[in-house]
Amino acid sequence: MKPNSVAVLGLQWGDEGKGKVIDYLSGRCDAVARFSGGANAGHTIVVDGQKYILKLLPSGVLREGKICLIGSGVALDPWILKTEIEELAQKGITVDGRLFIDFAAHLVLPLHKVADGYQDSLRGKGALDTTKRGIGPSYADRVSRVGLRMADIFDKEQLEEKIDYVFSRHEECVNKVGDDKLKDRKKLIGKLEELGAQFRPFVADVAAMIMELISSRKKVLFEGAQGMLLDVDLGTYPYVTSSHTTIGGLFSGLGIPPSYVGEVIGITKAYMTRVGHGPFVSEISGDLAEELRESGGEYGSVTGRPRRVGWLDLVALKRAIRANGVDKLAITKLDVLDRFEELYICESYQLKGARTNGIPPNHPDFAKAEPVLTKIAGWGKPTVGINKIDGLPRNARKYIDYISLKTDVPVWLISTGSSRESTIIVEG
């Protein structure tokens, strides 16, 4: 029998729109369950024109009863989720008896912060433009074996251990940032502690508890954060973040089998977009993509830094599908191309004089390829609110077709707004 699951992959560099899918498949979902990432990945989702930013919260918080899981391959900064924890408190939304976070997940502490603006910053001109939100110094001791987990904050003994040796590994940035509050290990031990008690009724043993509810029949939807072209090993290496964003990460980062996952469906703008730096074949520059940029409201949600903006790019989009076993595609943000009347796709790339589509994104020919553009009329009506197939102008829908017909997977879910309401389900 098919397992009652679903998985919710980016095909980008994150920013797809996943927070407004996920939170609308939540509600019909019994358990949501974060799988990797950090504190640098930021879910937005409006709810009754208020907006919530989720960075490390499952998305599927905002649904009365929702069980919230946080798997073991997430990089967990505690003092983040305390206060995301307490924002929504403050707005009635508690997760007490409902959010559950891995034994094994590991920490982020702040002189890992220290250390990912202070190691990039030794990169000169080839720096990646981190987040700064230490995710990477995090999953660099997580291999390293040096990290410190979940579990680590409970015995205050190995706790003090423990301590000493992550910071032995980070002397150097300690020593040349010259910040003294980052070397008092007594007072970060006892916040640690402070916060431990906190948390000590949320942690669990996440993969055995998926495991339990996919096999009650219960529905667990799989939530990953930024998006296929930024994994660690498949995506624009090295300008990617330190994780595996794609299916694999899901059964690391969880625990869990395969087997247990019985949908997978791929996010994707109906353009592209990516933060900081490295390749980029369909960008789009000058007074065409400040327009595009400023239309759909392109600004980092976690850190407001603007993104770099371009046309959909399908040579990409169809490596991410095969890639993730993708069953279904949501398209996001079709509205923000109202306004235009002419449309480019990315079918193609031209390098070294000839025409290709087998260039994957981790390859060093990535960056040297250039685009070939199929042109596609715009539709200049609007679409925003939308919620019925029908309802869409015809070109829009051509659009849609033509991304589906292209990529030979079926078009689930398109979104026409940030709002609940504005989502379209194309049944069939």
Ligand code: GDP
The other form holds:
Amino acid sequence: MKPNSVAVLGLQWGDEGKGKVIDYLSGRCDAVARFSGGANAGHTIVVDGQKYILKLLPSGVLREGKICLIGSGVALDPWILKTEIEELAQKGITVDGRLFIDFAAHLVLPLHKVADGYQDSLRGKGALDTTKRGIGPSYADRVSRVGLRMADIFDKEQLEEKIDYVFSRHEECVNKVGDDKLKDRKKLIGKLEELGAQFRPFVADVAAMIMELISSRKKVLFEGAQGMLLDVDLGTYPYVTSSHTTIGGLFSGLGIPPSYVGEVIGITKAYMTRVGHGPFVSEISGDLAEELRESGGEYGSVTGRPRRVGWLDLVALKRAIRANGVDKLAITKLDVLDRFEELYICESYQLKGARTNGIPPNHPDFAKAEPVLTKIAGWGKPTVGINKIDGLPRNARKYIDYISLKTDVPVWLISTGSSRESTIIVEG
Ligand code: GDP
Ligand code: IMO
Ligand code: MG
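Same protein, different state: after the form predicted on its own, show the form predicted in complex with this ligand.
Let's see the whole complex now, leading with the same chain.
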């Protein structure tokens, strides 16, 4: 029997609307599990007109009683998680008894954030423009086997020694740019112990919990962070994040085998955005870009940076679908295109005088590719809030059908606004 679970993954450079879609779908699930990334993520959910931006807590948390799991693949900043929990509590949402954090989740420490900014500045013109949330340095410590994990906080005897290791890795940076507060190891240990005491009731063997939930036919949703093109291996390297944002990261980040994943839903915006530096084949500029950015409210939910915008890139989308084994598509922000008379879709690339239907995003030539665009008629009518497929204007349906035809994947969900209600489920 197929497991009762669904993975929801971003297929672009992040910000596809994962928060909105996962919150919507979590109404049909028992548990939501985050498997990668850290507080570089900003997943926006709008409920009854109130906006929530989640960084570490899984996007099912706003629904009462849903189990929220944070896997070992997540880079966990305990300071940010604490604030996030407290802010939700002020709004009447509590996580007691339903939040579980894997004991092996690696921590993001204050020095990782400083190192993040410092290391990016050393790149000069080639800077990645990271979120400065300490993600790269924390994952680097993890693979260098000096990282500090959630469980380490509870091991008083070894904590000091482990902190020393981490500091030795970042000595140059701490001495150059760190203030005295950052250098105070005793204070850091004290703070970690305090945070540890608060988090202790939440720490668990998340992998075992997920397997148990699925075996007892509970429905589990696996929440992706970032997107395919930011995957450390499969994305536009080196302009990527430091984790596996794609399906492989789900297995290692949660400690479960492929047989526990029932289906994969891939999310794409109806167009494309990117925040931070790096190649973007179908990027547009000038007034048109400004209009698209304003229409879509395309400003980073974590850093407020204006997002770069462009037309939907089918070459990249097809690759993301294949790499992740996507069964169904969720297309978001269709309403953002309402005002455009003409739309474009990137069908292939022009590279070195030849047309190509696909160079991988991690290929050195990817940055040199030019988009080959197909013009598509817009619909010129509002779609905001439409929640039935029959309610969509003819050309909007044609646009959706075109994406489905070209990718050979059914479109299962269409989002026409940030609220839960602005959602179309395409049955059949
Ligand atoms: P995530 O990181 O993938 O969760 O996406 P973000 O939350 O960073 O960015 C998506 C933005 O688009 C948020 O402000 C959402 O509220 C908003 N959004 C999501 N779906 C829709 C939609 O269908 N239409 C519109 N207009 N906004 C949407
Ligand atoms: P969600 O989950 C969009 C980008 C950063 C930068 C690059 C590396 O909300 O979709 P990092 O801080 O991870 O080392 O930065 O990755 N980036 C994101 N862009 N959405 C995200 O997450 C992102 N997380 C990281 O802007 O270009
Ligand atoms: Mg986001």
